[in-house]
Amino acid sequence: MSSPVSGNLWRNWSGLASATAHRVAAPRSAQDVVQAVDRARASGLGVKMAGSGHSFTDIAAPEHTLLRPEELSGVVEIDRAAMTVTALAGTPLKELNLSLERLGLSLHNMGDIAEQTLAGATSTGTHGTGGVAAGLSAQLAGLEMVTGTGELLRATPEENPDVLDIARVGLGALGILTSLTFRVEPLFVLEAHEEPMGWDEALARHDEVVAAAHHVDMYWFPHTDRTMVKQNVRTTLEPGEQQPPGRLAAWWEDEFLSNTVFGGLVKALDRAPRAVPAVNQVTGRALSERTYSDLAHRVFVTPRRVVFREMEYAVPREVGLDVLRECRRVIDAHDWRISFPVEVRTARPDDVPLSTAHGRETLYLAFHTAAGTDHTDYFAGIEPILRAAGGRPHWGKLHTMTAADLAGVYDRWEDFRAMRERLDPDRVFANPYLRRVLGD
């Protein structure tokens, strides 16, 4: 993935958001960040630290000063007694995974993309599926950040615990993260079982499958009755005993078919959208079953080179499948042509105030279009269903909710706003996105 910054221009991965910074810098230390914040505050101008640009919104867009993250990268502390690892906030998740592998360690869970910086991934509530904790932020044991008053603040369960409580998903509104401490565990092996299922069977068995596997991810192909269900189960295999797909098979499935062929199909279908239902039918019938095992991060993460746009909402799990059924009913009733599958994941409740899984069993529903496809009618048609179910939008993905809307779905909303008032009273980190979702 290329850098989201070119000269003074910042652009996100999907190409939907961009901004021109008046000043760009690449801090090498937390003290450099302090100086940048002090300068911005004194001048009454804003400052933002960019990540990889993988959010689909303008959550990281700078209004004046843009800080680049690449010099704040790498693991800086390993505490095997506490089973924690501290890394600088600009470290890409994929690099942390490799560093942990070399140390014989692993995160508990993660999403299926690892291009994000640690700061960006945690600040927007990036999550995987299943496990004890789905979100990266719920795996945080500490953080360091520069607040809007220029204070370098350390937050742990013992030091500023109230800040750690709230800042784990901070939206970039409370401070600029400089380092993050994650709880880790010994490196482990997952067995992945990918199985095609019909729509009725997949929904009927969903709770059973989720109960039987540690991590479950389901994809439904619009305009068809076909799904693909992926179950990841922790094994007793030691690292080195796993049986990953052969190099050719992995290239064929994960690179050639999922990226090269799919990317070509998406471009062709953008020019001939009427063919989408027929192509989805063929694709759905061509899905095949496979089982393999590998180190956890290699199973969780897959290469994604086809650029897309995404909206994802977290809805209460007890109504989640009914919400999915209603979304399908609306899709079937419209003449939209949806070439990307709808993704379904789950999460246990966590205690992070602005986590989309805060305090409730959660079902995630994610809707995608190709980058070259106008997503607006599709997302606008589906979003009211998700909102009516008490849905919470992923902070880094497309949605239309405002502060007034969001206050009704987060019971600790005012706690977050109070922390923002304390840590960034002058709104040094504000931008249009944060004004919309947080208010003044």
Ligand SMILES: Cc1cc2nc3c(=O)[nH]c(=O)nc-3n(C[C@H](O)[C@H](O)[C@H](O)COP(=O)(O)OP(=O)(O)OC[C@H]3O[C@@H](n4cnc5c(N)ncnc54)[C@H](O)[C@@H]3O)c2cc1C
The other form holds:
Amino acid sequence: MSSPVSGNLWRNWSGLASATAHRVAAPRSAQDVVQAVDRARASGLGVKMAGSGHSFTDIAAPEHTLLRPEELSGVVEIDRAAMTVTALAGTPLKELNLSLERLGLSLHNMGDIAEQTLAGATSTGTHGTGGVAAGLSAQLAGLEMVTGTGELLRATPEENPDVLDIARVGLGALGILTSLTFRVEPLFVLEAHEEPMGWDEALARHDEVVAAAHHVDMYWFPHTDRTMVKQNVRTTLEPGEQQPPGRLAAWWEDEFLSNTVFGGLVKALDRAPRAVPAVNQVTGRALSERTYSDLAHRVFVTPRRVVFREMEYAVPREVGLDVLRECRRVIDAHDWRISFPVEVRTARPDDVPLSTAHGRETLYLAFHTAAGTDHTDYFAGIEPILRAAGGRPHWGKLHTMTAADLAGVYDRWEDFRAMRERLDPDRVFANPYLRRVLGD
Ligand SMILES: Cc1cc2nc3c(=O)[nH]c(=O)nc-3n(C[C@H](O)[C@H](O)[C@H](O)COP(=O)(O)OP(=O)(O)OC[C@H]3O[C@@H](n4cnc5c(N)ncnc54)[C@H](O)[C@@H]3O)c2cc1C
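Switch from the form predicted on its own, shown above, to the form predicted in complex with the named molecule and output its structure.
Below: every chain and molecule of the assembly, starting with the one above.
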């Protein structure tokens, strides 16, 4: 895992947020975490555990003590009867995926990278697309954490179920997670079909395509009529029978076109933004139709080496495509030059109180700029459309909502605040981001 911490400096992946910690420690056990929290409480100074720094916001920024995740890593328990696997909270998702693969097991669903730590990913509601549950938090069967009062607490459906209910997306505000238990499935193979589609066809057929494939991810190239629709379907192939893209084809599509050429173009376009629409036409055309199959986690995850900034909102699915059309209208009416595609994903309703997909069919709309490009006009132009639709911002991505705004889009908001009052009454885990989104 590339670490967001160097000496006392914490800096996130996109380079947009940084902070200097007064003290840095790397706990090796839950007891080490208890000691760090006791020390923070006694001194009245805060403590924050960082993940891999892949949130675009300052949600993980320490104010005083920073705990690094690296030593709290690895699978600790496999329960084949219950089909659950427990791993330490700092385990990178990609290491869990490999361990599960060796055990003949798999997560049900995940996002498009696997660099994040388990605690970081679940704490911000990280999600993929489609499936029975799109979010990682909805796949949790238990967790262990150290609360703001220094108590080591286990939460399962039998033990402290009210804590499990709420702490699955905890924003790092309720406690420091020490281990997480995921429900798992037998290892399975997905067939991926990537298909360029015109804007009108992609929107007209979106519901049909989502109904037919287990996981659908759509990319629209701004300033063009081009989209790329990725449909992943569960197959009856046994692990070992999959047909991944040849090494050359994989390198060409995933590494060369999607990272090397795209990265070079993005840098060049920063200097010549007028060329963006023409280049987007070419990029949209260069990605060709292809079909391959592979183990699920290898299909879900794509290398992302071009650094970017991102805002993503979850809007109600029934208005989602109209919201996307309105976003396109606003993009077309402005002079912005947007070199990154807009990503569209779906989620079934889940029951995690602060999950962006809580209680409703969801369409996720994600907007990006290159890391070196000022995103403010673009995101400020789009965000009101997403907010007017009752949108909920991804907790780890850029947005401007505050506690007062968020209270209106989450019906379990007060339950979360009450749990925070109970688990972290002295606000040992507070930082500027949490003060903005949770208040006091
Ligand atoms: C290239 C890229 C691709 C991405 N793709 C997706 C995607 O497909 N879907 C999606 O939903 N999101 C995606 N994200 C967002 C990302 O999944 C989230 O921002 C996630 O939180 C990052 O995890 P992390 O380990 O880097 O956590 P960090 O960003 O380091 O921390 C996030 C939060 O978790 C808290 N935390 C960390 N460890 C603990 C602990 N042990 N106990 C309690 N709290 C803890 C931190 O304090 C902080 O509040 C992507 C981000 C990037 C940069």
